[in-house]
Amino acid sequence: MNRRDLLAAGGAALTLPALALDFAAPRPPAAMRVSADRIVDIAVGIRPFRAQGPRIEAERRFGKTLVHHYGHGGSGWSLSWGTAQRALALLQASGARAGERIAVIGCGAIGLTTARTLQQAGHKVRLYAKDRPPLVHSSAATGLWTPDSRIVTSAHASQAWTADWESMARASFKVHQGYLGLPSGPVEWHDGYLVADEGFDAPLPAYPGHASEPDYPDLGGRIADLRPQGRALGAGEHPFRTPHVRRFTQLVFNIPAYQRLLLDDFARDGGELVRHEFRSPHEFARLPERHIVNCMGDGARTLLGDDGMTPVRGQTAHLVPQPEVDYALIYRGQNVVALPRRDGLLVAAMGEHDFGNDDLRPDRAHSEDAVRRLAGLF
């Protein structure tokens, strides 16, 4: 579900039938220690909204195949390598041969996977891009797999749309598994829990800002067996102060580990990377190679002037790691996320204005505000 819709349904947890073992009863979760204090880091990048979805489509110009690779919202890294396939069918439905070198445009989540598709493909790739890791807007992402977060509005989710989408994100749901249990700790399958103070029924506030949204889908529902299903806790089995908990499981990508791994890979299989920032898209038919797959992200809207794309920012802080803490947290009502990440216990929560604002600037008092919340519930 994306993160709104997460918030507001509560998890949709079903009680899971109890097994006949004698087994201890589970400690409860240690409490996450959130003050201002513990702020190391804040982070701020810009998700690339697009009301029809990701543009995925490909184009002749400058005498040159070019593959339009973005606009995935707040699901750029949970969508990635699904979207990534059908870039690749692009360009080798264009002609591409097997051995032969492509220009990927952009170091973010999606052109790092686009990257490694292409070279898993047979390709050899020359990624250029104005930043790298962690200087690009996907190192400010949550880590969540939320493959539905701001990808689509409701007046584009089509039948056929959703289908599209669905078997993108289990393609990539796919390629993540791949990634479990490595020592770094890519990606990684966490307990959380879905807290409210008033229930789950009771109706979300309303933000001033989040009028200016538009309506999306739900379509958690048709991935709803890719994870387990959760459950209503009782009095004694959180150590949160108020009655109202659903435990639920989520999958977690460790972001630093996931990006230094994938350029790991991409350099041992031969990619080069070249640093250039693009100006005009006239500098497309400068470069070497006959086909281009541009995954600039947001950087698509000034560079192409795609109106149709709107910027999303989003904001994290780290606080000093907490190795006990291995639960996601999710304040529903406050709009506020909590993961443990191996890099710091990352901290979220959704501005009133973040919806077509493209500021970089940190907001300190925003991110001390949320961990003031959080520290409410322990």
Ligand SMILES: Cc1cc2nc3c(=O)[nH]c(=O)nc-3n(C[C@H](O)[C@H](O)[C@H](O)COP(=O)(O)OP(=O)(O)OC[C@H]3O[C@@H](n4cnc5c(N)ncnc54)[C@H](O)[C@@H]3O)c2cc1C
Contents of the next structure:
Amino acid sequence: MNRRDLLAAGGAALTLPALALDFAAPRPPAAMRVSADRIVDIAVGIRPFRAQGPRIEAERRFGKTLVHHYGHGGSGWSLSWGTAQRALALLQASGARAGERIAVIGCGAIGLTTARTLQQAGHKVRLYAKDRPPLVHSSAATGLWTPDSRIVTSAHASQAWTADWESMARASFKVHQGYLGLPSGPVEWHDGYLVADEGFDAPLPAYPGHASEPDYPDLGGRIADLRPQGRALGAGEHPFRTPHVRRFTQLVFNIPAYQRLLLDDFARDGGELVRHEFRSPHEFARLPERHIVNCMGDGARTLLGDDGMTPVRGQTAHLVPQPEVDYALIYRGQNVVALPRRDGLLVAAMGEHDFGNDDLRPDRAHSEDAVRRLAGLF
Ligand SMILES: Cc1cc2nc3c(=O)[nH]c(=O)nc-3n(C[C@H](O)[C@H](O)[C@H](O)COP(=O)(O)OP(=O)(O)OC[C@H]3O[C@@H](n4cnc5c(N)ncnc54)[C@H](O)[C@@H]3O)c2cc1C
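Structure of the form predicted in complex with the named molecule (previous: the form predicted on its own):
The next block holds the full complex; its first chain is the one shown before.
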């Protein structure tokens, strides 16, 4: 499956370089109960896309060190720990002393993982944020390991950039593994099925909104070894109505549990959380901390006037949780993804006008349509 399949399959854009082989399923997967009346919530969020890739750099401003750490597009949860390690290295290179209190601005995936990374390195952290979970854009994420989703444009993906991205993706993957096997299940491995009406070699119709998006590089092959291989399934090996099915294995983040755990760990290690909205960068000058890490996501677009940034809207319907469903589903060519999260069965579909769109109003008809297309599989 190539990157376009995944973009076409859903907002979260799984990139699975090689699908297949895992071990024979002992029992057929339980059917998903997908109908519009089971939609209990619709989450809308903004991906902070930056054409050049995430901005991770330090500058001196207002007599302080300001480390920028934002612009993770559709990859923030996946890549967070790896990019946070880079932000920490920049702080250390700029003279932040062990034990010194650092200001982190932002309480989304990037702010929280940065705060934890700094605490683990021996720093005290005070986190300033306008909003905290579940009101941040990160709370609307689907929750798939997709470190290559809308992370850079092809025009900016040089060899050096790509090698750097790969090392951050690997470092992040390593940290996520440390969150497996916990009672609240912040990180879990699940099987998934890529299903299609036409053979996987058939060209995909362009996904809605395709024409308005830039060209993205296919990075998945660089980290193909980080997940089990998938394989094609024959009729009788799966319960779906489509003739073409492949099984894959996928890392899933249960976002509410992950956020809750990070917040709890942050507080347990003495972290402070201050509610504050910065209306101008000049306000950084008034902070008592000498070192600041800017993890404002899409907020940096407006506050800092970064014109490389583009908001990319995403919407996910939450259906009543179905604990017996333990697999993800991607309907190729139909632009739908379903994910078995503990807080609900998530159904995502790409919209026609996501790129450049920061409209946070839910579009229920869009989610109901995605649910209908999925229901046709069972
Ligand atoms: C629908 C959808 C699906 C997604 N699916 C996935 C996925 O499956 N896997 C994956 O890895 N990624 C996914 N993403 C991408 C991921 O969610 C983002 O990359 C990530 O949320 C970015 O996190 P962030 O912390 O930079 O931003 P945010 O979550 O937006 O956090 C920004 C923080 O900064 C604060 N802030 C902003 N401006 C100010 C200000 N002026 N003053 C004070 N505080 C401020 C905010 O209040 C907030 O606390 C998805 C995103 C969406 C929208």
